[in-house]
Each structure stands twice: as C-alpha cells, then as structure tokens.
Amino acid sequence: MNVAVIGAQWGDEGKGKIVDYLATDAQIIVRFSGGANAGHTIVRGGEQFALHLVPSGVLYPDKRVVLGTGMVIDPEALFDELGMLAERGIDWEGRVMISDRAHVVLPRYRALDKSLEAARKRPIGTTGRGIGVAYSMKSSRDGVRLADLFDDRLLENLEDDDRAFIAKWRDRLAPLAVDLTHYLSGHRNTYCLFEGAQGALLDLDTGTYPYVSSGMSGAGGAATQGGIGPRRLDKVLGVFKAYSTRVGNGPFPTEFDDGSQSALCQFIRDTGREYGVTTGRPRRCGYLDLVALRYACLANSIDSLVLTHLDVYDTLDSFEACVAYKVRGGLVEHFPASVRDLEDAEPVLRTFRGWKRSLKDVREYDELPREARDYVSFIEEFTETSIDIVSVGYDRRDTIVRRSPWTRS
C-alpha cells in the first residue's frame, strides 16, 4: 500500500513528525521532492533531530529510506547529515538509498542562486542553497543526475570545478544509488510512505506563483517523482496546522498585523516554535486559512487531513479562522490564482471558543474538550475532508489517531 504525506499549507506543517509516526507501520519511506532547503524536526523520547535531506523514517533501525527522483541533492550537505545521524547512534548504512535519476546540486549553483535572488525586482525569499538553480538546470536539460556521475564522456563537458567536486563525492555516492522504479516494483506488497517537502501552496504549478518552490510539492509529485505510477498511489494525507505560517516572500491573506496583532503573532511564534529548521529565521504567522486549505484538498485529491499544533491554542479564550476573503470590496470564497488578488485580500473571520486546558496528555479523540472537537468538525465540514489524525505535541506519543491511513477506503 502506498500512502503520500504532503503539506497542505505553505510548508512547516509538521510533516516530519507525522511521517516519523506513520513509519512505525511502513517498510520503505521515499522522499520525492525538494533539497537541503527543507527542514523536518522530529522529537523521539525528548531528543530532537533536524533533518533536511534524509527521509524522516531513518530513525527506525529496520526501515529503508530513499531520496527520490524529484529531489536535488547536495552531496556535502547529505553526508554532513548522515554523519550527524551516525554520531547520535543512528546506523544508516545499508538503509539509505538515492534514486539514480535524482539531480545533484553543484557548488556554483549556490552562488548563482544568491546572485539571481539579489537581482530580482520581486525577491522570492529563497534559502540561497542552489535548489532553484538545480531545478532550472534540470528543466533546461543541463543538470547532472546521480547516474551521470559515472559517465566520463558526459563529465568531460563540465567545468573543471564541477568535475573536481564530483570526483570528491562519487565513490561515496555510488553504493547508495538505486533504480527507484525497479526497486519499488519488487516491493509491491510493502507499506510505503511517500514524503513531500514544502507544501501544496508552494507547488510550482498549483501554488502562489511566482512565490513558490521550484519542485513538485503537491501529491502528483509522489507518483511522478517517487518512482511509481499515479494509479499505484492509494491514499493522500494532507498535513496542516491549527493556524497558518509562511516563510519568505509572497501573499499571505491571513497574516497577523504587525501593529494590533503583534503580541498574538509573537505568542503563536514562540509557543509553536515557528522558526525555520534550515535558516532559523522567524516564520510569518496568521489565522488558519480555510479557503486555502479547501483549495489544497481539491487540487491534491487529499483523502484525509492531519491537524497539528492544536495545543498551541490551549491558553487562549478564543481564536479565529478565515472562511472567505474580501477583495477590493467583493466577497471571494475560492482561492485566487492572482497574486494581486491574494495580496489585496482581507480575511473574513469566524471566531471559535478556546478550551483553556492542556491537550498534552490527551490520547483519544473523545477526550478532547468539546470546543476543540467543534473546531475540528467545522474544518471537516468546510473542506469536506475528514481529519483522521490530530497532533497535540512534538513527540511521537502526542498523537491522536481517529482512523489509520493504512486502512483502505
């Protein structure tokens, strides 16, 4: 059975924790998109791990993890991360593989990424790690794949610095290379998780273009870039937070006002630890945008939702969520493609009562306060999508499962 886990907002929704939790029942975890610009935080028994390239399931000693075809991989960052895991007692050798069709991030891509960003009249807010350049090289057919590292005729066409970099890493990369489609075809009866990076609203095609990632962060990427065909994807889970965040530039209709809502923004940011795993920069925070969430469900055929960070609201008397927009005087109930419309949008808000108690130790859905369950029910009705998992903390144990994703619909 193949299950994809994607972000249903602008990334940073808690996918890493959810993949780590669901990996208990999976045998193979494939990350299908992104590069070292992504960051997943996992807490295991109070110990925190920050992962950027390696799929979240690596912390389990009996799981195999694959960096998929849609990823762009910086070898130096990868082996730094694998070294960190080894130092902390995670034996990864023999369990970490890389699709031989995945592309490589070369050092000069980082400098080019930064110069392109500096020259933009409308900066995107990239991490400067060469990810966008790698995807551009891929699209222009000038990229270098893992399989190409062993083609001496192809390497002759590269710059001297590129060849020197590849020579440094290819012998270490060679044992990890795998034909992903062939590999997964031999594991058809295996429980396999497909882990996305960023979020659906940052997808190159369906997100808030041009303020998007360079890769496929939506559900379609799980099949296209995960080594399987679309008809072999059994279920799509969309992960979202009880509120919204965004990193970098781009429209954010429900963002808290810097003036009147600055205290609320700082409370959410500090309570939810809303600082980038990769960059450390504070995330922009705002109300839950249900219009955007409903769009993400429709655009990605999301079968069920995973609600995270519900506990961040534990101490509030009330909170709000966006149910529509006002755009230049008119009511808009769908998620516009126009960046200008999104930038001009004012959220139409609905107020919800808080529950004023800690959810930290709740493990059964019926044990949640009525106010929390009312919030969950409203989201389900608005998006027409069930919420099957609720997270009330960072640890694996802080998870309420209403319906297992490994249950076929």
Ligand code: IMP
Contents of the next structure:
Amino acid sequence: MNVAVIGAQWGDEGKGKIVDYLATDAQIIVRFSGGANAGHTIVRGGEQFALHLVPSGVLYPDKRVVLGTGMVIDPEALFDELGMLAERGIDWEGRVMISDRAHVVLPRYRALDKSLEAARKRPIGTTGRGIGVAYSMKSSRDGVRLADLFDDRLLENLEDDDRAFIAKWRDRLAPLAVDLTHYLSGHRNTYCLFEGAQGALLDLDTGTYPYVSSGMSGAGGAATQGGIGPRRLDKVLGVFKAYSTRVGNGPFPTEFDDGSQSALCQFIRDTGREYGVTTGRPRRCGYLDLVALRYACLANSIDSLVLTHLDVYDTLDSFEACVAYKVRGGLVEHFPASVRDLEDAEPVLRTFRGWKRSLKDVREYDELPREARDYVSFIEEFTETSIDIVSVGYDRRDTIVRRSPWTRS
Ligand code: IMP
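Having looked at the form predicted alone, could you now put up the form predicted in complex with this ligand?
Next comes the full complex, and the chain you just saw is listed first.
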C-alpha cells in the first residue's frame, strides 16, 4: 500500500513527526521533493533530530529510505547529515538510496540563488540553499542527475569548477543510486510512505506563486517524483497545524498583526517552537485559514487530515479560524490565485472556545475536551475531509489515532 504524507499549509506542519510515527508500519519511506531547504524535526525519547534531506524513517534500524526523483541533492549537505546520523549511532549504510533521476545541487547554485534574490524588488525569502536554481537548471535541461555523474559527454557542458565538484563527490554518491521505479515495482506488496517537503501552498503550481518553493510539494509530486505513477497512490494524508505559520515572504491572510495580536503571536511562536529548522528564522504566525486548507484538500485529493500542535492552544480562553475573506469589500469563499487578492484579503473569523487544560496525556479521541472536539468537527465539516490523527505533543507517543492511515479510503 502506498500512502503519501504532504503538508497542507506553508510547510512546517509537523510532517517529520507524523512520518516518523507512521513509519513504524512501513518498510520503505520515499521523500519525493525539495532539498536542503526543508527541515524535519523528530523528537524521540527526549532526543531531537533535525533532518534536511534524509527521509524521517531513517531513524528506524530496519527501514529503507529513498531520496526520490523530485529531490535536488546537495552532496555536502547530504554527507554532513549522514555523518551526523552515524555519530549519533544511526547505522544508515545499505539503507539510504537516492533515485538515479534526482538532480545534484552544485555550489554555484547557492551563490546564484542569493544573487537572484538580492536583485528581486519583492524578495521571496528563499532559504538560499540553491534549490530554486537547481529546479530551474532541471527545467532548462542543464541539470546534472545522479545517473549522469560518470557520463563525460554530458559533463563536458559544465564549467571546470562544477566538473571538479562532481569528480569529488561521485564515488560516494554512485553507490547510493537506485532506479526508483524499478526498485518500487519489485516491492509492490510492502507498505510504502511518500514523504513530502514544504507544503501545498508552497508548491510551484498550486501554491501562492511566486512566493513558493520550486518543487512539487503536493500529492502529484508523490506519484510522479516518488516513482510510482498516479494510479498506484492509495491514499493522501494532509498534515496541518491548529494554527498557521509561514516562513519567508508572501501573502498570509490570517497573519497576526504587530499591534494587539503581537503577544498572542509570540506566545504561539514560543509554545509551538515556531523557529525555522534550516535557517532559525522566527516563523510568521496566524490563525488557521480554513479557506486555504479546503483548497489544499481539493487540489491534492487529500483523503484524510492530520491535525498537529493542538496542544499549543491549551491555555487560551478562546481562539479564531478564518472561514472566508473580504477582498476589497466583496466576500470571497475560495482561495484566490492572485497574490494581490490574497494580500488584500481580510479574514472573516469564527470564534471557538478554548479547553483550558493540558492535552499532553490524552491518547483517545473521546478523552479530548468537548471544545477541542468541536474544533475538530468544524474543520472536518468545512473541508469535507476527516481528521484521522491528532497530535498533542512532540514525542511520537503524543498521538491520537482515530483511524489507521493504512486502511484504504
Ligand atoms: P526556497 O525553496 O529556499 O527557494 O524558498 C522559497 C520559499 O519557500 C521561502 O519562502 C522559504 O522560506 C520557503 N520554504 C522552503 N522550504 C521550506 C520549509 O521546509 N518549510 C517552510 N518554508 C519553506
């Protein structure tokens, strides 16, 4: 069975924890997009791991993990991360593979990423890891894939520095390369997780363009860039937080303002540890945007939602969520493509009562306070999608499963 786990907001929804949790029952975990711009945090038994490139399942000694076709791989970042894992007792040798169709991020791309960003009148807020440039090179058919590392005819097109860089890393990369489609076709009867990076609203096509990342973060990416094709994807899980965050620039209709909401913003940021794993930047915070979430569900055929960070609201008397926008006086109930509309959108908010108690030790859905269940039910009705998993803390144990994701929809 093949299950995709994608972010249903602007990234940082807690996918790392959820993939780690679900990986108990999976044999193979494939990360299908992005590069070292992403950051997945996993807390296990009080120990914290920050992963950027390697799929979250690597922490289990018996799982195989694959960096998929849609990923762009910075070899320095990758081997730093693998070195860190080895130092911390995670034996990855023989278990980490890379699609031979994945592209390599060359050092020059990072510098170019930064200079392109500096020249923009309205910067995107990129992580500066060369990701956008790697995807541009891929689209313009000037990129370098793992499969081509020893093809001197293709490498002839590269500049000397790039060729020297490839020569330095290819002997270490080559043993990890795998033909992903062929590999997965030989494992049809296994449980396989397809792990997304970033989120639906940062996807190049469905996101808030141009304030997006350059990869396919949505469910479409799981199918084509995960190597299996669309009809073999059995289920799509969309992970979202009880509130919204965004790093970098771009429209964010429910963002807390700097005035009356600044204390609330800081509270959410500190309680939810809303600081970038890759850049350390404080994340922008706001209430849950249900218009955006419903759009993410539709654009990605999300079968089942995973609600995370619900415990961050534990001490609040009340909180709100956005159910529509007012754009220049008119009511808008769907998520607009236009950045200008999104920037002008004022959220129409609905108020919810808080539960004023800790959710940390709750393990059964029925044990959640009524107010928390009311919030969950409202989201389900609004998005017409069931919430099958609720996360109430960082640790793998702090998870309530209402319906196993390993059941077909
Ligand atoms: P880039 O992917 O580094 O070019 O960044 C483009 C935009 O995506 C910026 O706003 C980044 O902050 C955002 N971004 C990239 N990766 C992540 C992520 O893993 N989480 C949240 N935002 C991200």
